[in-house]
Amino acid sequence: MSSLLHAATAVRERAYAPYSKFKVGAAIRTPTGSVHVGCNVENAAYPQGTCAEGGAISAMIAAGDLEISEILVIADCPSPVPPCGGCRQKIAEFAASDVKVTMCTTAGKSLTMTVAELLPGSFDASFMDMP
C-alpha cells in the first residue's frame, strides 16, 4: 500500500481545484503491478470537472490496463472521504467485489472497505439488452 499512498499523494499535489481547494489524488494497482494516477480538475462549470478516481481510471486504461486489483485516494480532510457515486460505479466496473478502496487522509487516518461494502448494488452490463 505504501507505494500506493506516495503516487497518490505525489499526484494530489497536482491537482487543480481552484474554487473548492479540495485536493483530491487517486492510485490504482492493477494484477500485473502497474500503477495509475489521477488527480481531480475542476472547472468553473462544477459538473465539468473530473474526479481523482476517473483520472485514475482513464490513465489506466490508456495503459492497456482493464482490472483494478486496489485503489487508494487520498484528500485533506478530517476523516477518509469515500469516491463519489459516479466513482464508486466506474471503480466497480473493472475491479471485483472483493477488491479493496483505501481512503486516507493527509493527516494518516485511513479507512479499506471492499468494492462490494461502498457500492452493494452496482449496475453492471448484464443489466442491459446486449447481443
Second form
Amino acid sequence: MSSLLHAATAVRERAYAPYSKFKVGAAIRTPTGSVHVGCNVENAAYPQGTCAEGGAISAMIAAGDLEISEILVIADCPSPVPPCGGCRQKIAEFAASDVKVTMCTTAGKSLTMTVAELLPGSFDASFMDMP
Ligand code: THU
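Switch from the form predicted alone to the form predicted in complex with ligand THU and print that structure.
Now the full complex is given, and it begins with the chain already shown.
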C-alpha cells in the first residue's frame, strides 16, 4: 500500500460524519516528501461541515508547506470518490495542472486524473491581474 493510501485510510477512520455517515480521508504529498492529512468534519448546522481535502490543505498550510505534488482521497463508495467542485478549486490553488489526484474506494478501486482534467478552465489569480 502506498504511503499516501495508508495515511488517507488511517485519517478516514477519524472522520466526524454523524449526519451523512460518509467518511472521507485525504492525504497530500509535498515536493519535499512531507505528508499532510485531513478528514471530513460535519456539523449540526450542515453547511458548516468541511471536506477531507480542505482539511488536508489546511494542515499543509499550517505546517508551512504551500505546494501539492500529489493528493489521494478515499471513501467507502461503489466507484472512486470524486472531489466536490469546491475542493477541486481548493486543490488547484496549490497544485500544478498536471498534478495527479487519485480517487480511491475502501474496496480497492482507484482512478487517477490530473488537476486540469478535474477542473478545466479553473479560476486563478491571473484573472485579477495579480503578480
Ligand atoms: N466529502 C468530502 O469530504 N470529500 C469529497 O470529496 C466528497 C464529499 C464529504 C462532505 C460530507 O461530509 C460528506 O462527504 C457527504 O457529502
